[in-house]
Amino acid sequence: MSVEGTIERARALVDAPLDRALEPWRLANPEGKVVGWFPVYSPLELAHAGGILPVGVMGGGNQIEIAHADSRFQSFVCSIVKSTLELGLTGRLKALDGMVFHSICDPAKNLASVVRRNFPELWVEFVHFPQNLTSPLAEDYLVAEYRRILDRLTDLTGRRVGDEDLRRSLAAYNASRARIRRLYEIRRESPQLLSATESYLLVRAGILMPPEEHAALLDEALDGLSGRDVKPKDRIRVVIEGSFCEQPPLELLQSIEEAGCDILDDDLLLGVRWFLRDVPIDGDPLRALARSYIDGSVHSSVKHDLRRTKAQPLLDKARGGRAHAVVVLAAKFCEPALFDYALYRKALDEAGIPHVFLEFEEKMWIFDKVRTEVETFVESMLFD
């Protein structure tokens, strides 16, 4: 199949309602359980090792009207929290047997309680990540937390998970993430071969299928990319930062690209690519998973690592990718991203890296203003 065909297959899966997207797996695993995971950092291996299909729940995007969820939250809350609840209130989460949330921010923590209260039939759990990664107890704490989640998943399925089950899952997700890293390498080395929009669809399809199937899908795409012959265009190389949780509309990414940007790197969909390198599969698998979060996971505004400044990972990403500029693309009302922008702006100014700030909501329909703003930014760099 051509790479275009593979990308369209990924797009069809991403655009499908959740129950339809999960239908093939449900038919093949009639007794199996499906658990949704709210972004950002999701230990999917724990569920996969128990025979559960972990799927990413990334809100409703721009395909859903918020009609009921507003009454459960205050006004100034990001879109993904409200649209995720709206999915449940309108029956769109019935394909799930449970959901897992994380301690990434106050709205995410509140969402877990609201979901539990509104859907008592749904299995709901919560991962507490260590807030002080410099503590020598952080690793032990996270191992204990992962073991607690594993026990709760056993309550859901009745299946006890052993170390070998976990190691197989670590290896499966390592294989999938290795292929995603290769996609990003291609974007940095030859961005004309793979747009950020295409890459996004290929990666996002992975939140809806087992890692083994996702690795096969990405192999198809990588094989197809080797046959593409596209000449580079006169564009600026940018890094996107700030969209680690709520996802921008696909049309917004297209608008930024069409305005003259090659998007070399980003912090989109961190849930399926949150480790910088493979998780070791020898030794204690839970400890390997915990240590990988502490020392080997991708930076975001909701990971608090006092061992380096907030802006340093962004500067490293921009310099490592030989980016000309940074686009800070933050969700409206996302406090972690908006707080960090002040730090990013100071560091980027001091480093002499041009940058532009854009704000988005899931439910955006008009992109002309953003496109014009980015075009002006690009022209100021190309013709200054």
Given for the second form:
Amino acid sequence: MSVEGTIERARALVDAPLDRALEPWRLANPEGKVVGWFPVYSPLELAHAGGILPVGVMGGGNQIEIAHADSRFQSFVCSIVKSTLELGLTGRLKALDGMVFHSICDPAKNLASVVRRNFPELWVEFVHFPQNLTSPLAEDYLVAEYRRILDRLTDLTGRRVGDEDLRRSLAAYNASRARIRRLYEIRRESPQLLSATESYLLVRAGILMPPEEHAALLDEALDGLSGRDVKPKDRIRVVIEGSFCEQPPLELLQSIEEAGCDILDDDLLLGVRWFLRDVPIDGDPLRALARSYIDGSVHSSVKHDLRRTKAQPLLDKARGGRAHAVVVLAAKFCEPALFDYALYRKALDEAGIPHVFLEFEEKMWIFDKVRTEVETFVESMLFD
Amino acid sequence: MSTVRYQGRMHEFQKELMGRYYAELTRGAETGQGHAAWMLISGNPVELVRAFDMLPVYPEVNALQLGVRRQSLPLIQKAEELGYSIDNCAYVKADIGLFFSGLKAPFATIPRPELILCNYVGCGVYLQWFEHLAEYTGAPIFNLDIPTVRGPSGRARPDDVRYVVGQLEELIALCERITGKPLDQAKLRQILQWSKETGDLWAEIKSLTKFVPSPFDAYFDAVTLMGPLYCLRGTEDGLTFFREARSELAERVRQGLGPLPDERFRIVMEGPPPWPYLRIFRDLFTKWGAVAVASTYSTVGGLWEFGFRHDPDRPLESIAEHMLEYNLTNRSFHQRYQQIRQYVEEWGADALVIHSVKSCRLFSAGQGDMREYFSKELGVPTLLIESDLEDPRYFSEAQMRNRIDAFFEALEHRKLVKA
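Okay, that was the form predicted on its own. Show me the form predicted together with the partner chain next.
Below: every chain and molecule of the assembly, starting with the one above.
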């Protein structure tokens, strides 16, 4: 199959309403449970090991009108929090048996409570990730937290999860992540072969299917890509930072590309690619997963790691990808991203890496202004 | 129209003590002595810091002092010039503006930190604020990770307590390195004893507002008590202050005195106050004879009124329990709903007023759901108003007045109909 066909299949799945996207899995697993996870990162492996399908719930995108959730969350709260609640208030989370939230930011924490109160039939859990990664105690803590989550998942399924189940899941997600890493390598090496928007669709399809199926889908795409022959375009090489939670509309990414940028790297959909390396499958699986979070996971504004300065990973990413510039693309009202921009700006200026700062909302639908802004930025770089 | 008449000895004593505290900070800044530890309010382990004779410095308290004095806007704008967003917490921006203005506030010069002690208690902004300060100051940072209370029981898990105690031991080792002296266990026990007795008195004081009329306003006047509770907890001065405050307020109960000549409405307040407009804001309520009998804001540093006490016999465990379980911000929204419900029922309140502040999303995000729960499920009249705790650009007096007047008019009508 051509890579275009694979991408179109991914797009159809991403665009479908949640219940329709889950239909094939539901039919094949009539007794199976589906648990939604809110960004950024979730221990998907634990759910998968229990026979549960973990499904990413990334808000309502620009497909949803916020009619009810505005009365629960104020005007200064980011869109993904409201659109996720709106999905629930309009019956669209009925496709799920449960939801998992994480300690990523203050509104997300409160959203977990609001969802619990409004949808008492939904199984809801909150995972606290360790915020003190310099402490040797963080690992034991996280192992205990994962064990607690496993117990709670057992309440949902009635099924005990053993180490072998866990190892199988670690391996399955390792395989899927390895292929995602390959997609990103291709983008860095030959960006003309795979646009960021195409790659995004291929990765995003993975939040709606088991990792084994996702690995197969990506194999098909990678196969198809090898047959592509496209000439490089005259564009500047950029990395995107700041979109780790709420996802920008696809059209926005496209506008940035069309304005003259090759997007080599980004922090979109971090949940399915959080680990930089394979999680070791020998030894204690919960410990391996915990250690991978502490020592082998990607940077973002909501991972607090005092072992390095906040901007260092961004500088590394930009330099490692031989990027010409950084596009800081922050969701409106996203405090973590907005805070860290102040430090990024200082560090990028000191390192002599040009950058442009853009705010977005998942619901936005006019992209002319952004496009003009990026075009101006690109021109200023090309003719500097 | 009712006006606030009560000022009392307690307020004078508070001013004197806080003046002394700030003079100590200025002395520390000028002499370079005193091992300043920058800390946060919610569920902090100040007892440990005091046991090392370190000087606790609270950027949040400094920010609110700047707000009250209407000095915050130029500092907020300074931070915005550095790249902070209009949508970022204004406490942080005022504080960072102050740092880049040489740490000279109108009430004190703030000493540079020897330790940045981030006590992460639920608030994600805390983490970022102190990460940024650590980068700017170059001071060592310790980030005490306090897992959010997340199980349905609302209790801290034994695993979590052990985890926090272990981190406190790491913090002790760091303080020993900074100050060059070992932890004095006897001193820590003495400090915890003072904190425990302060907790007894504070809990007793907070129960006095169950009387009719309430002897003080548990939102606006509670602020007077919160300064010493947080900045001076674990000191003899702090304890003396609470002894005097308790006897003064108990005396007012005996005399049947309240902050207003006529207490017409008893309200529960949720959310922090708008510091730059505190007096104007208060007058919007006193005009209606409304007195706060309880507030959630007065529990941001701890929940002694529901039974917590520091324990000299279990020093680190009790500090850990305070941080984990007995402070507002480390709890879930549900627990806060239950807390407010208890206030409404046991303190005999007529209504709930929610002051939603843009700067503090941990406090505010989702308060519309809280309003829904109280007004629709429990039938408690509930008013939701919005402004900010620090940024004067988000306070619209006329709009606020309209909302508050309309609410109390309706409440008055409801009372008349009921009678």
